[in-house]
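There is one chain below, alone, in structure tokens, taken in the form predicted on its own.
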Amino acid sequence: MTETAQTPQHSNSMPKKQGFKEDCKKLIAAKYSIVAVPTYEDERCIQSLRELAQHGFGQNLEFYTWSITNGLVSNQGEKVPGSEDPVHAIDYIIKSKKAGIYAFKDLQKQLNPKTIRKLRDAYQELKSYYKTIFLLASETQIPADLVKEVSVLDFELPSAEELERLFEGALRNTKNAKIELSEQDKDDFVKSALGLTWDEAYHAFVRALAGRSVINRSALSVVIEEKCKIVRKEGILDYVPVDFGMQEIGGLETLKKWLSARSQFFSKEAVSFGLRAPKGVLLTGISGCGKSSCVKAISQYWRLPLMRLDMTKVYGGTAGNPEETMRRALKTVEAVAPVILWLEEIEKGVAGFNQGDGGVTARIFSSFLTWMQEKKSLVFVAATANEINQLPPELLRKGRFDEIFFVDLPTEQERTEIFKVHIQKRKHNPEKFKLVDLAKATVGFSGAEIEQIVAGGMFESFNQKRQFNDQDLYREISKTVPLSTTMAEQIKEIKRWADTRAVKAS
């Protein structure tokens, strides 16, 4: 067979743009015969390939799509008779004299020995010509017989710039509505839609804006809800709704300052400045001192959804093979990025690794470490640990987490703030209480213990049908034996470990 079409040349009139189209150009120019593209957005991918065929080179390339229902269809809508049979369609491509791009939908699901053989024939026949077959499917399922012949190219989900244009278009189409959105609010809408397909983002934006007389920040919850639907389908990750902020956590000023300095890591200015998104933070310390609350508050502070990975579901086998379950969980959380991934009591998730079980735990832990080191998506890992000495050193070395914070028992000033927060949160006026005296009476108490003191005191006053006062709190204090007393030796050991290995959150 002789090639009658001219060699495709990059068009000088087209601006050079990195991404899927640019990668496709290089593959076509290098005469790659078969390329698999894993994507749920086959129509959007086909549109990109069509534009490449029409404008990506010095001359137009032939462009065909194939499906089991319609067979080969040209860009002008002409069908190739009998091409519903994939073998016939591939044979037509081999015999064609023109350079071209051919997008096949879900061919992997139609593969049988005859079709596989024909694809291998096509690989040999087409590698001397500028004709490339693109195999589009939701998952890359390449048979062992085709592994050497098929290249794989990712088709990315919509970028922030694309979603920004989509959101602005949705705003323009909103009629008779007052728009009360700051530039930060608009950025948050775009950020919340990252990880959705084009259609998912479009429907999320339309749902969020439809039927509102005033469009403000409250509409953002609809977009986040779309992400939650994706997570719920997998059944491994839990979406954690957060209804309080960092201001409701007493103390921990060092941690708050660290988070504040990184609160704009996603902004355009930060990207232009060359900043990279932080990888994660490990919060360790004494049980009941607010580590879990801090993770939730980070979500609110950074305006990012919070997803919790339950390691018991991973190891329990209810969702399938543990290693495959972990892989799916990480893939899912990357798909909905930017997001905060919460690993609660992470030491339980790697229990057994220190004993060198060399089995499932070791392999899952190793794959998780590799993922943390190499992940490119905006997934911020927030891990909490009560028994930090149970964690392997591989997890604690610099580069895994940006910082390790030790959350100690609250100081007197922090206990004052904690009393104020919990009294105010329960619809009482903290100015009517002697907060400083209460703080002095609770030396060695954790934040969780103070919260229960406030809750217990309120029950007592409510049952007696009188005003909630200081005496109710002192009564609860006298009945409470703090954890710092019952577990004094263990807490002393934790503090000794943290003195040289972690940054104090307060």
Ligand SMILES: Nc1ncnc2c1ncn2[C@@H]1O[C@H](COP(=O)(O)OP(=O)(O)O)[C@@H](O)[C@H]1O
The other form holds:
Amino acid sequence: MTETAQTPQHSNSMPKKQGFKEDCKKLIAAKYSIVAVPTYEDERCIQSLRELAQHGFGQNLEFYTWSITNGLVSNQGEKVPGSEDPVHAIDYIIKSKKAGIYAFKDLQKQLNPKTIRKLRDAYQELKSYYKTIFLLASETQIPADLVKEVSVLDFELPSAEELERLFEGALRNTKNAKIELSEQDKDDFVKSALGLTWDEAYHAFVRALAGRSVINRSALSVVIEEKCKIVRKEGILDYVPVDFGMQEIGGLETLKKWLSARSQFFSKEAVSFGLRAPKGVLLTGISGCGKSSCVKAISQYWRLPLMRLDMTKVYGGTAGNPEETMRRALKTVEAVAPVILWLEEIEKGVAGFNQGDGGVTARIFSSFLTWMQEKKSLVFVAATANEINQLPPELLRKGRFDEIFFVDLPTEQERTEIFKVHIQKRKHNPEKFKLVDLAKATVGFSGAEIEQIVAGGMFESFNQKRQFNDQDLYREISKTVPLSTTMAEQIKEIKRWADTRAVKAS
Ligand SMILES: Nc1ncnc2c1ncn2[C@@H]1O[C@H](COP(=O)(O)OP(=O)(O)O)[C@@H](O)[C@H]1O
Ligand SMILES: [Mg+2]
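Could you drop in the structure for the form predicted in complex with the ligand? We only have the form predicted on its own so far.
Below, the chain from earlier opens the complete complex, with every other chain and molecule after it.
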């Protein structure tokens, strides 16, 4: 490579492109000095960088790794004495005469004013050479002093092709087992491991295939199970198994029609036809009227797995730095697409929006909105909110969500259906009840309250060992003071708000 002293154009993040190696190549060729790579897969990332150093350019580049325990170690295994101290290590790089790639593990955790100063020096010194320092760590958090110097590059989780190779390898390693898998089955194995790191996928496959004399589709459940465990371990994404269908929701016909019209958008055919899948829907409205139930029903209706993101945990910081947590969660979600991402009670997360949290909430929200706007993956966002007036206005702007629905207290017709649904669900015959009269007696009751009335009434009749009948329900009704009475003012406010901003779900 020829050296020119030209200063490269720097920007802080690279647009998403062909992949990690290609992106790296461009950064190195443009003489970027310092690149941060947020990843949980040190070793796989180092392997990629090593291959790049060896084969990516016209000539070999030097390749070194650094860790606090070993200091700088060359690709041939030679240690640079005294380089456990990052300041010395960086000095060595500055003085080196050769082009090279330097992969630092967890340096972010060792940053003190001296190291930060040294990195800033390195930024200046290296920018006219083909020498690039890569900072590998699970946290992207970059100190404010270094923000201008460091570019951030994503290291993607293994692709479907890579997982396919891994799966084929795991299959070859199963001795004496009879393999009864169609191409479609194999495809499903690979798909169900998407979103896992290389190691995680490897262990999931090994576990799924171990100890079987016949390997067939039934082993798939083990991979899915492993993935759910891992997604859960991450702490903020929850896989929600759904055994709940649209037919268990009374009313909300407009919403149901909207969903039904879009049920095919996530199929392979629709994608290859070039249809744009819907981005997401926001369900707002009065508590207990079926918002959460609807999200679960969409999952079953569209046959897409449901992942719930706990926003309070994101903001609470229990799972780590909030921005990093959000970033990782969205990446995991994208990798397991097609999928439904459920943001439950999204307003809880934004409670700090107007309070002094150093702008963290605002930043997470705006990066989430950008992600939603730009995402190409088949992730359908289903957000629910009770206190809609808490939401920042930019969330509600046209074009963010495909539609915003307002889920109101059920109408008389809807209450009839809700009674029917819940009586049926509990193995009784709804025809034995005067449903219309019951609906007339429950003006202002929510779906959740009607469900409670059915459950309570049944309980009494069972206790007294007699038929479950209308009287049981009326007794429960008379005991219930609906939320719409105790919270009349708030509900009026919510309705006023929704009138101009949302589509009625029923
Ligand atoms: N329209 C409805 N049809 C049937 N059941 C309903 C309906 N609305 C609410 N429910 C019942 O009330 C409970 C709470 O509803 P949920 O979906 O959690 O309400 P929200 O998320 O709006 O607060 C659910 O278990 C569900 O069975
Ligand atoms: Mg809810």
